[in-house]
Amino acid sequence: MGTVVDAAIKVANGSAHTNKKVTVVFVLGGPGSGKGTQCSNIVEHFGYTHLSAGDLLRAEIKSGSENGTMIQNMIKEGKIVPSEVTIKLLQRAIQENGNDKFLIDGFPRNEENRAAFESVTGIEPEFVLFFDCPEEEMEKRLLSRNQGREDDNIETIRKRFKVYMESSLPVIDYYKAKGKVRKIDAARPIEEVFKAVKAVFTPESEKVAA
């Protein structure tokens, strides 16, 4: 779909490069906006590989590494993990995967993330899929999902909303100015949201006039 971006992906040791042509779509939206659910649908229908920045960070925490302990402490505080940590995890995931189409979910979280990602990887997103959802609805969803996640309590949720509002919206504004934002009303039922998502991912040539 659209143009394919040339990406110079640095390998973990930083000494060699692998030239890999990839299409990247950034998936942004507040905590509880339904990004994960919709990413699963996109993977199933359009063949993308879903990379969740949050899942990669949680996997690093579970690994018990020193990096993981630092990440855990920052998440508890509702702070943003340093760009280089997340970018390294994303690079490794892209590099080790055989696919060439990726959804990057929950990243970039701020302008510094965005600039560092484009600078380090050479990748500019095809577009940004933005799930727009009112804070009250997101809070309700997070409190009811009860997945046993340590960061799903009311105090931390409100910290995460504050961080999201202050940090992520400038990223959305940046890509909006470049005509790369596809905004989805995420407060609607899952099926209706995916209908709107499908319209974004279906190439014009494949859309049949009603």
The other form holds:
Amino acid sequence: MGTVVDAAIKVANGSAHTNKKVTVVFVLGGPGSGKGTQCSNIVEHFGYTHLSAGDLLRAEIKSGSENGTMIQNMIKEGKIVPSEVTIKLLQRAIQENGNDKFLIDGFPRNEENRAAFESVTGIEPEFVLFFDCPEEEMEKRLLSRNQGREDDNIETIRKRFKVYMESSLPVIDYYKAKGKVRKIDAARPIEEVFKAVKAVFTPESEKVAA
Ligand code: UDP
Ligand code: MG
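Okay, that one was the form predicted on its own. Can I see the form predicted together with ligand UDP too?
What follows is the whole complex; the chain from before opens it.
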């Protein structure tokens, strides 16, 4: 990992303008590429706070918020929820948390998400952790994971893949051009993938020859 770039998060909630210095890593990759699983490992070993955009949206549905039905319909169709909704949830979660290092998992999902997040929060990611995995492996995992998710059925999965290819991959390309992508071969067992992930989060100076 390179030098730590601090970013100030701008919060415009009424009169309380608090600026908090935070480090953010975006965790991206297709549905079923292992983002959530590996984020749990990173949290344990490196002290980050895990913010899953999908989990925040699902919690918003459960909370009975006025946006709940709209969010639920979008998720069922594999579509991307409007940026302002997701960004508000992420911003609130960052602000409410005492930590200053965050993994943002499953966001930004399109170019508009990316640009809006940057302009609203002023945050640029330290780097982007990209889980690269073939579609057939991701499909197998989604169909066998049984987390009771309404979008883990073959019909919605196909839609999610399409949105991922068309809208999310360009975001990864954007960061690739900036030299910010750390690509991981995610089509391997959890432990092996985590070895590669660990190497990304371990500073050069602390790495020992294997
Ligand atoms: N979603 C969204 N914006 C986000 C993150 C998620 O609209 O920033 C919606 C989208 O419909 C997506 C669903 O939530 O298909 C599930 O996302 P999650 O990241 O939980 O799952 P993944 O598809 O990565 O397995
Ligand atoms: Mg997930």
